[in-house]
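A single chain comes next, written as structure tokens; it is the form predicted on its own.
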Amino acid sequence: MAKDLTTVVSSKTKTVEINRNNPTVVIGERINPTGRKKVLAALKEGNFDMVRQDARDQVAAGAHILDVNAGVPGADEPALLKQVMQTVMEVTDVPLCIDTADPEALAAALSVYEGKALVNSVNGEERSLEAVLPLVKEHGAAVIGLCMDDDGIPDSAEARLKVAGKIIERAGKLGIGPEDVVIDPLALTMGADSNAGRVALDTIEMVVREFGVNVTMGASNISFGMPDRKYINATFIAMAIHAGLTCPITNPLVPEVSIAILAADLAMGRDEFGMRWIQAYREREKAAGK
């Protein structure tokens, strides 16, 4: 079994170390206009108040890193992404995960970021590898690698493992170490494929065993289209942490999910004397006026 690696990301003043022996690192997902009409409308108007509030709220709820996406149709994404990032950096000092499929926007965002960013993302497609990895290397960032390639998203865990290996190998050829590649096995909705969760969990286990790299995923994707999503998400994320997930991209404002992460860390022996669990319990009781 491969040695567990440590991925370091940082802002100008704060460093986060991601490792399977450490508590789970939560990457807050909410600064993203996709599927959020109010955020989309606000960004189109040049209003960043919701961005500021989302940043503050997520950090207060326990997010260690914030994912920042500015994918507004028709907008100048390089300029908008820089504005959104600068807005976030004005109200919090946690490290950022730069979320864009546009290489120009990525280059623009990396040029203004002070620290070691996490890039979301590269995948196994040739055009993605050639466009994204050189920018990651140039700016000394870490990068999320999606388990998909020119043939799409593989159906099996074995095929996704192969894509992960390709991304890690190509990154290595540019001098990007495996500790700076965080693999995303891709959680697809179980509403469309009842095996989607099983394949994602199997992929995590295989990636950890083979490479020892850190693992992320957009954990809430697994429940899309299903009722009572928060319970599915909470259960799945706890199972994924046991499988080897280290830094899920999720909504820390959903209590069921945040509590499931704390419980999983406690069960995995990553919460000495249960102090983080007890502190979170006391904070919930205080907020409820008890």
Second form
Number of protein chains: 2
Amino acid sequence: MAKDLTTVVSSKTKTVEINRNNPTVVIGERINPTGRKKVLAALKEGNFDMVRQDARDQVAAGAHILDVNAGVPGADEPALLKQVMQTVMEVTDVPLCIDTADPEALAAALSVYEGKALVNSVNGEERSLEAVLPLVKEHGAAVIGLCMDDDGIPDSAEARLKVAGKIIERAGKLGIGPEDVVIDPLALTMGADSNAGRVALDTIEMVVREFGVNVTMGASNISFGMPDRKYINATFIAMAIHAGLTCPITNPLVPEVSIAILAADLAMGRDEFGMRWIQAYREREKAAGK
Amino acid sequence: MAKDLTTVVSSKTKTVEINRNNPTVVIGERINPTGRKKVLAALKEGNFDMVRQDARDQVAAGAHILDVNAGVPGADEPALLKQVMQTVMEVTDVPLCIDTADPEALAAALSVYEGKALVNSVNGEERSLEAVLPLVKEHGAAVIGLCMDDDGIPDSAEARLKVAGKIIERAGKLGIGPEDVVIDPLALTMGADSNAGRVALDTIEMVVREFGVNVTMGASNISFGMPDRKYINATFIAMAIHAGLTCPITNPLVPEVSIAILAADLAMGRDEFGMRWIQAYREREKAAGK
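To complete the pair, please output the form predicted together with a further copy of the same chain; the form predicted on its own was given just before.
Okay, now the whole complex, with that chain kicking things off.
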């Protein structure tokens, strides 16, 4: 059993410590035009109002870190990503997770970011390792490592563990310690493969046992094509927290998911006297006008 | 890692197999006067209408086994327990879980039960082991073993594992195989001890790894004194299923809990193509008149 590591990320004024003994760290996923037509259209027009709104709302709903993605087809991503980040930093003070598949945009974003960012993401593909890890090292950031490589996304948890190990090893060679690598097991769609959830959960357990690193996961994919998705996502996140997930990327505005995360922390003994649970309950009651 | 065992329980006409690769088996907890004044009063008057209703409702809501408790202070428990069981068997055909602390009542109940019952419960106290296990053996039943002994309920998961081992060993000496011992880790109240959930979850994992036995748990205690208990119970059951829980004792009429169990099975890869999830969704929609 590897020792549990602490990943530190920060903004200019705020530090977040991700560790398996702390309450779960929520990375807000909303600032992302993918699949959101209105946001996409607004960004194309240089309108950042929705970005501001999404940033404020997510932090109010409990996000500790905000994921920022500016992947607008046809746009100048380095410039746009910087603008979106600036906008978010103007209205909130939480650390950012810089979400881009474009190394140029990543370099531009890291160069303007004040603090220690979380980079989303590197994977086990040779091309990705070579492009992303040196930037992470240069800027002293932390990085999310996706369990996929040049052969795609492995079917088995054992093979995903191997990819995680490869990423951690390659990062280490550049002087990026395992405490700065956050592994994403990749949760695929259960509608396509009934075992998709199980493989992700098993991967988390194995990665934690072997490396003690922090673990992130986007938990919305899993329920794609199923009815009542929010219940599946909420339950799946709680189970993944039991497996070792420490910083899910999710939408904190979905109450079912936020409640499940708080309940999971309570069940894991990470909420002394249930203070956070009770506080959140009071806020829900207040919001409901009771 | 011990091999996963299968516990078989049955009524005259129905067999339920409890195994970690099958969907979760729900043991309905409602037929129990403890803390239910109306039921208590009705039973005292020999009125079994609520028993019938609770039996039918729970099976309709997905219970696979019904727990039957007739612990009415001052009543003739052997006679009353038999009557309540007869009533339940008249309106449903699922196997029963005979829930009594009175060995005489247990003997009486087992003598009229047709099928293989689940006995709730034995524990590691010398007195309990000596009174209950011979009855379980004599009637070819299965038995729930609570992780407590003459020194009370241990604080640590390690010590609870030891009690589980003792119960399994003592059962084995009488010829009751480990496949017929279902362990209950005991979930205490988190309001009293922030670690109560964690200890129960850890106990489940250890018991499963060591013995491969099936695991039950009453998951309602855990949230006692907290607000919005149903969300805590639902999340905790899902996490316990990930840890290895196979047959929770719960109230299937609480939708949050039933939905979480279905979602947990989906996440564990025990619901091929999500057929059970989709079916339950359709039934919810129908019930809501959509």
